[in-house]
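In the form predicted on its own, a lone chain appears below as structure tokens.
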Amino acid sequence: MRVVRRFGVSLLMIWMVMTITFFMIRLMPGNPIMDAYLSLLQQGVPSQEAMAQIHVLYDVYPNQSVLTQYVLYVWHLLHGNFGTSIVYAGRPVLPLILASAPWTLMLVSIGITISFFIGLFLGVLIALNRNTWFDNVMSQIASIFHGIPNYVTGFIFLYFFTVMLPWFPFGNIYGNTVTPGLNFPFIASVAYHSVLPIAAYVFGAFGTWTLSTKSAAVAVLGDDFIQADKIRGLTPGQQLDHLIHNSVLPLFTGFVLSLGMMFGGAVFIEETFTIPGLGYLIAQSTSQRDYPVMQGCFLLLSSAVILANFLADMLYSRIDPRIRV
């Protein structure tokens, strides 16, 4: 009963998002749709027929009221479409959407995993070396790429490893000589092509996780069954199991709302290596007003960061026996 009470919260909570979404993004200055249809009109187009030719390209009429187009809005989501493009006229939005969707869920989840991973391994070990030279110096250096935005790094990257040191390729997720699909060749482009993205993501993050770690292997090393486990004769590995386990609770919950936040994209990093992910159309869809696009991709990023906060809870609730009490 509780969980189905906790989904449909979240149900809730994406229903106002989305018309929240709809609402602020038509009160931007300007209107895409309008200003095609007084250039029709500037070309000598009827009226009417200007009217249906905005039509049959972004299936809305310029005439309708916001009160009206949000009706239409809901019911076409109930069905499945998410609009047609006013950029890529013509092109429906959930197409657009899953043929970016790969390239950021593959960029950025490899990011999220590799940071976490190294950002708990550095952080239990300068819990473990508490107050020595190696505590100093790791929580500086931690601290500093913390406050380095991803993009800054990005750029760092790109300058030195791209025009300095051509050691990796510029623009684009592959190379323009080979075939897309599973083949070794293609595979192996994307792969080579992914490395100083996934490295700006990494060294962006890591920080973070390295500092919210420390700080719960700390609070740990303080609790009491960490002294009953050295009473109690329990093997360093033994011990170190457990300050891991109960380190990375309290983690747990911000591992799995990134992981939803991934369908938002690393929108710099993408505009800086020119990844066409979700991030990229984003920036994109916003530059140009593309409102079809962005509603569709602000839907997608809040109900995965809604979802996930939902499974989170759930799965929490089952790994921290405390919880269940």
Partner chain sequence: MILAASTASRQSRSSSLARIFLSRPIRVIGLAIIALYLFMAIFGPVIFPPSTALVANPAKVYQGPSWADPLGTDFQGVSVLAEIVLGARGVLMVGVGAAFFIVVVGVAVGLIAGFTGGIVDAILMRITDVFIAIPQFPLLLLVATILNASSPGLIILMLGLTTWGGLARAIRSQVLSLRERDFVEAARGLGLGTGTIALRVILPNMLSYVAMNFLVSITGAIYAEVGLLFLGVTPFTPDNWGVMLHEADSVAGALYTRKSVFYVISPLMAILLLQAGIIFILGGLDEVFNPRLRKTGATQ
Contents of the next structure:
Amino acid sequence: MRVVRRFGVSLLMIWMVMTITFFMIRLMPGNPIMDAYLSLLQQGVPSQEAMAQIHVLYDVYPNQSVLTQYVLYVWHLLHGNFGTSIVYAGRPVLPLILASAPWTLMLVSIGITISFFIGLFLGVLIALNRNTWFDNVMSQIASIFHGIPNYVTGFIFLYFFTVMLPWFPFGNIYGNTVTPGLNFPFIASVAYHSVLPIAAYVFGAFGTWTLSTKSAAVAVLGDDFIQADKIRGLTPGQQLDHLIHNSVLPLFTGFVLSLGMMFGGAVFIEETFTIPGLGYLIAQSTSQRDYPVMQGCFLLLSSAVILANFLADMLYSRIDPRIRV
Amino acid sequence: MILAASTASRQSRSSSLARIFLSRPIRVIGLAIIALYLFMAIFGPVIFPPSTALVANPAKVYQGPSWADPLGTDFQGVSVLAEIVLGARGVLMVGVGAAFFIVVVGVAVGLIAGFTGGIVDAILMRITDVFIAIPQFPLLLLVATILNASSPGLIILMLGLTTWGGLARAIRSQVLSLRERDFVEAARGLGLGTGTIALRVILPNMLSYVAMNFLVSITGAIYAEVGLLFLGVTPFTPDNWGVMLHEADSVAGALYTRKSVFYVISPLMAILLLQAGIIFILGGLDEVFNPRLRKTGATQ
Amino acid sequence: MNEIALSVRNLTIEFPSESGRIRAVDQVNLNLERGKIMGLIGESGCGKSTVAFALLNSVPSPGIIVEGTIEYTGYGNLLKMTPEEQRLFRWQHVSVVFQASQNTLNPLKRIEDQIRELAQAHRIRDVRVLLERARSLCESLRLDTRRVLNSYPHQLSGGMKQRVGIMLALLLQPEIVLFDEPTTALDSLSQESVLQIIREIHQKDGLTGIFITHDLGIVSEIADTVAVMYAGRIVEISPTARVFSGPLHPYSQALLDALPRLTGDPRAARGLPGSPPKVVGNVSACLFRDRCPRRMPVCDLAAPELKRVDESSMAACFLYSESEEANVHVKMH
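One more: the block was the form predicted on its own; return the form predicted in complex with its partner chain.
First the chain shown before, then all remaining chains and molecules of the complex.
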């Protein structure tokens, strides 16, 4: 019952995001559709013709009421029609997104996993050595990296390891001599090209995990049962296991949420390394004002985050016996 | 007693708090960094008059550090140091402005929701939830593209509008827990009105939290602003670290030559150093505001 | 005198702090006889729980044992064992029933799994035997065996968790059990039933133990002898009956006076004004003198040592050492 209710709320939120986006684009000053229509008229295109062109591009007629446009938009969305791209010569948005998504998913999920485990390791280590020089130094470092945006780490890795020291290839996700498919040269090339972007992601993200793990582990270390474990003669390994298990739980929600965020989590990195993933698609469509693509990507990102929220809620009760009903 | 401590004890307290704050050298370094950035923001145009400092000089493209140009020159032969110093004002202004906006809106919404409860609370929190659920940077991209914003005021507004949700929710939950505390009960017992309690009893108790959020929001807003310029979404202002990155990435061919190292690294270091400065003083503020964190030996 | 199971000599424990190293436990000497329960009593903060943790060499950080030996008969000085030997010694030979057992169980593991972990930690091959013992203990503790073993800690009530704590403490059949205020966190009904259980085990199996509490009333129900602690020192060790009929130390008397009586006028109960001092460094006067109704000039001049007063009792008070008093006077003049 709770599941159904929470799922309903999630769907409602997705609908709200969709609606807000729609009206934001249509009603804000600088409405791109009206702009495009007016500029066509200014170029001397007859209004009937201009109207048809706009329809092809945006799937709406400028003279329709906003409400009609909205209903049509929702109707099309429900049929999997996200509109057509302006920049990519009328290609439908959905396949465009689906073609970009795998690269992002691969890079970011590997990045999240590595940074999560580094953060877990460092966080527990810091908590165990509280108020030592290690704590002081590592906590400051983690705090600085916690806030650092991806473009800083991305740029530094890119510049140092492709320009200063040309160890890694520059740009794209595989070399132009390999044929995409399930063959070894292709996979090796992808792996080679992925090292820097993943490293950049990890450096931008591990600080956050380190800090959260540290505060969770410090709290658990203050719990009576950790002291009791020692008195009961449990092995150091068992004690560490209890510490980690109890410290990981508060991180779980954040972890699932970051998986939800990952569709949009790599805009800067993909832009810096020119990797043809979702982030790159977003950056390109934004700088070229390709509204249908932007809107589609944005809807996808928001839905992923909202659904991840829902998923985190549902799964948490499975991993923490105290929440079980 | 409940509302304010006496002035005398407050003064002696503030000097001892200053000692606690400065008890670690790293916080002095943090303050020095912040002071450096404020200095750049205030006096930058005096040291490097933009009319002369930012003029292209084809004879000096991508030069290394020298006495005249300590950080070398960029792809147009402009001094990188001048660009960094002149960029500070705009970057800081937007950062501080956006952080101020976030704090004001976040605190207001959180206080109102936490204190009125009921239907107002429910509506405010639904709206907050949506703003939290929407990935912040992509939303910012979308809004920035639509508004095509170049004026600092508009950028501040955008940054603020897309970011206040998290703070609002945190403030609300703090209000909810503070409301149950004894001293708030006592204030209520004295017959103080809800508004008075909210502003004069609850708010001072959250001031430390709000202050620290303000500082963190500054860095967040700066990253977002520089990021927007880096992606080339908002129209150019000539002197901004983000513009330097954008040009390094897409215009200047800086990423194909080793000679550009100072040009590429300088804006990144400017961002990293500011972040470090704020982090260094945050730890000190934390200790000043939360006496429990101070280093005292445990009693039995 | 019976066989000694545990003997503590000159135990001194300090906690570093800004105002110096606070001496939480100062030169404590104890002998625990096999088959007997000793009550360790004192105000909160007097160091009694710290003593208990020290008996397992687990003084909470930043406390340090600066001096002393903890001699378990047949096993030697605990403080001289290797860390691994100490780990295996804990719980197999001496276990603890904690003050708040509800917080001493890992919240993420079922009770049965926690028993399995104990078996693994203490290299017990046959888990089934241990689980069987757990079941029979549960039964004698009046716990619903199947339910309890399959439960997570949060699914049990406070009283049940405390009994689970007792079950775990007895599981490996240790020679000595330390009860660290095991009833303080319970309501009076569960309190009575837990005490009843401990008494039964004591009588049936001849349990050896130390029962730490601030409640003299509970001690009277359970202990054979009572050690009274004040400001990190033991001020009196006497048979329980004596503590209640005519304690030696003025502090013991004050504790007794503070006890509400069922018979007689409840207003007769008198509290003890003031609080014990925090001790930094060596002590050169009786620490109780400021609160003592029988203060003498000598109390300002030296700290009384724990001395045998008669066959059954010891006390640290100048009331019982005339010669010492004379000595101090001689030194002064």
